[in-house]
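Single chain ahead, by itself, as structure tokens, in the form predicted on its own.
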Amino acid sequence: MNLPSLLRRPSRTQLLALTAAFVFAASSSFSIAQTTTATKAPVAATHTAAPWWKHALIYEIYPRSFQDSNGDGMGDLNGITQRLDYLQSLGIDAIWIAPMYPSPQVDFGYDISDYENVDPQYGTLADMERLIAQGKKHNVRVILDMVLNHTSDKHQWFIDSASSRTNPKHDWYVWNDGLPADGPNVTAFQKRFEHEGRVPPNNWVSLFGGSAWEWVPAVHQFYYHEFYKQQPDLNWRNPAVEKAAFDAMRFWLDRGVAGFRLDAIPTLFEDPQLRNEPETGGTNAQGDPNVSDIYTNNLPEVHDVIRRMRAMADSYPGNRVLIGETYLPNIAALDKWYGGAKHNELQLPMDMQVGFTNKLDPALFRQRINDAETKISGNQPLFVFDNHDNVRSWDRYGDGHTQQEKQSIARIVATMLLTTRATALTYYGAEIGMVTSTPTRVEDVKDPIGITGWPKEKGRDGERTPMQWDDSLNAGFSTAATTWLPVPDNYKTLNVKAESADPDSLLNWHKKLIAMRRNNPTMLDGQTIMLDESNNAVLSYVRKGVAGHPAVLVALNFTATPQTITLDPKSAGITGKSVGTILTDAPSLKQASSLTLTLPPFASWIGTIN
């Protein structure tokens, strides 16, 4: 595939594309310097009157890479456990666990053989009622990731359905007997995968390489795989396909996960015309005819499924909770994975346009959180810029920069994301400024996109790379001699320790505005409204005040240059002459007491007015 910018996977669908607590005092002044450094958890804000999810910080976990607790190099779900301290010092509402279900691991988990259980690679399933269990005592739910558009070539189901065209299970999945290779229309790409005469249906490339279609000759007959082969689709007009999963999910929520993230989730459905994908020039990084999606993602259908999969969820206590991996190509087509004004489907679906943008752009950042703010019917917008199919954050927005910079920008990052009225989701390492490791050696490799794809496409390794403890061997992840991905060369200065113990460290700068945005009212409710939106170099935005709180006022310079604003909330109905400054990098605006301020490069300052 052609990779825009540095985004390695837009999504799964398209190819895959903060131990500071800083209680908010609103007439005070403080800045990065003149908070210092504590060990307990920020104080739980008291609201009460919306569900935990609304407010919260989600922290996604790749369990291969978080913890070891067992020293044979890959991350479990003890060491995950072992880790809930920090997870609560940080301030995490919730963690996101990327899929630990039993798995041949062709797709690192998300080729799932059995939906109850644990792979013994994590551990057992006890070891996940007990994070459970611990996390509750830490204040820290558990989300799950689940994936409902296909399952392993090795779950039973599959097995089943490949045996025998009589099968009761054949029509789980998708199949089709295929055209005649002679037939009229046939393309030289489906040409390439003829068996016994027959070719695949249509032109449906898998977002892994080559046709999407499989030949099984026991069936005599082609199933459809949107990404690998061996990632059967599953048939979703089918309600014992509905039952099935539905109860996979209650077996988890019996046991009192939080929630769900849904992997691809807008991919369950395909036409049933299976008519061909337009094409739209060029080649994949596998040589294979680039074409749209309008056929397999996205269609009507999927939201039947989602309302009454929320109405499932909602029939469990807690305010269990839905996530969608949303990549969608607009704000009115992210609405509607709401339920918009009904608000009856995903109450979080990715908002990807906000983090994704990949370029410091100050107008594009405006009008996508604006969007967020204005345009989907009330609801709670959800802001990711980081995960584990793309390149880090880090990267991504500090390409071609000094590595001051880099950290500068960093922090413009999180302060967008945890300033703004958006319930946040990050990735691990995230805070403390990991960075993409890309294998530079095909013999390196080990996630197989980047293998079938190399060089165009490098995978996915370099941003699941294990994550950075302290200064030991293995940065503290392992104590195994090899780790299933090695440890970044970093690790002896860039690590949680080092971070810790430096009241200027990014780490530092993440727990101070969790905190803020944990126990101020304003920063929980208050309405997002841009100001000065004709500036091309700084974005600015105020937090209308509620609760007889004050408003909170938020610059960010994405320049290298120094930017002098006069701020204006009077546009945004808001009335004052002053400010205080609550946090900012910049120590000449600590004082910082006019509306008039001048940001030096890659500045982030928050304030107060009055």
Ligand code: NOJ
Second form
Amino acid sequence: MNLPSLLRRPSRTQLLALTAAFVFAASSSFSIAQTTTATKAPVAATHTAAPWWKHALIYEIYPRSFQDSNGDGMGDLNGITQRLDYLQSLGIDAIWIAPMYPSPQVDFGYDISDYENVDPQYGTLADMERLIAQGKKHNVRVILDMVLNHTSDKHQWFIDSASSRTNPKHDWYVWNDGLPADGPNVTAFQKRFEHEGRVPPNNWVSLFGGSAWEWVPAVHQFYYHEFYKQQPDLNWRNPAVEKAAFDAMRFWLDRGVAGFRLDAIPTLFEDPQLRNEPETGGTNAQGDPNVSDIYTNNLPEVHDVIRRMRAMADSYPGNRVLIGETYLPNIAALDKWYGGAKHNELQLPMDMQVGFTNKLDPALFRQRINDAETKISGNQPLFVFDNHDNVRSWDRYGDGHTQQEKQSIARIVATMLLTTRATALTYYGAEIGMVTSTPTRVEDVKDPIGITGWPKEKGRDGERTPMQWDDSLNAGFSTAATTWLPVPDNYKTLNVKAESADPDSLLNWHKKLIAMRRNNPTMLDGQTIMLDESNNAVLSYVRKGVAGHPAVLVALNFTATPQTITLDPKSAGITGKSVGTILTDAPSLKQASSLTLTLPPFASWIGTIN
Ligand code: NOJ
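Okay, that's the form predicted on its own, but what's the structure of the form predicted together with 1-deoxynojirimycin (NOJ)?
Below is the entire complex, every chain and molecule, led by the chain shown above.
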């Protein structure tokens, strides 16, 4: 699945034809000039004053799929703890764990039934406390996923709310009497959801299909659900909801989590008048009319909540961070989520404009990276190319290319993620080039939207398959006879162990980039300035030197043909003459020492200029 598509962005099918099986080309021709390893060397002293998240690499873990410690075929918290050495050796600063709270698992944890505990299938509260403590020893902070837009319908709050109109919790969710089914202006879509002579109050469509309103006979009302009907939306206009949600956050902040990734945070509020959304034409995978989201997404009221939430997070020591799942239409909308020049909302709303261009187009990346550098009021960008809702970047950018080209393109993606000034967010498996492995038969699909949307929408299982650690049973993920999702066939050669042993692997490319970024003040803080701005084949930029350290140049060939470029860092005010290569996957560029370079197809080159 492609979540941006759910959020009314281009559909997954528009983005790519789904993945073919991939065999890792272990003996590639890639050569990496730099050989440093990604140990956790301390960041240069002048930069330690910045909050940790400013220079961080954050790694998203889908807990069902990372490491199974008890042989039940599903990942768990103790499994994550077992893999802390790996995470540390990779050089990551924090893990974001997708929801591990008690949940009926309709949406695999994004339907929380208790905010203050751990689902037994993932372990216990004590396991989480141990993970936080062990993480600290490994310099790996723990960030939790906080789902505030909705709860599970099995949360006691909702059970109470749905029990009667007079229950004190009734107003904790968004209820409405609906309209008479034979009333004026009722659409055919609304009529499909008629109950006891009433239809939903408007044409709002759930992002997961069908009406966004569900009838509850006991109260004779509909409740609103942006996602599955088992995920009723909380009513954020009720101050008691905010208090309960903040209390849940405090529960975890008190236990030492480093912050939260805020799920679906722009959709906390809905239009109080419940106006019909304008129809945008056509139908979605489930056959419902496509509608806009102007009355259900990114309403201005949400910012008051976020400012209060930020003040709460700031009341804790240690720079607790608030990260937003913010699919937004443009950079100006993103800036608002920081609080603009006031810097008083989220520290890191995700910039989805850069990582999800889904097109190898230098001009697009140039513009969007530049926007992030110049149009967010001095706030800190957060780039992300992969997560548990989208086809993996390996496929989104590599589709239609040869295996060797895909390898190179994955290096380009990693280079863009790790060589700008942005905080970086990656997703388990991206570092080894895990491939989207979408089920080929509907009976194998686990993600409910893949079942209701089949075959147009095949769900998100493909990007959630078990982590591939080695070539043993189930790729070292689990000792169970079967795992919750199958381990992709390519695990025998595509795994952490094999790539660790191969100096030219994608994993080692990541490690070198991460080490370079960690140890070089220019990489940490140097301004990013675009070069050669009319070039439609090569993306190049310079990071301005910091604290006496030389500037860094980056050049990426986005095409299948060699490209000769002459970089002109003077245009960015950089006057040095002596050029040296720091890192490249092109053997011919290892010794490059001139501003004129011939980049082989899809080559990445990083150099310095003094
Ligand atoms: C966004 C999450 O990333 C996705 O996995 C989930 O289904 C929805 N929000 C609903 O919580």
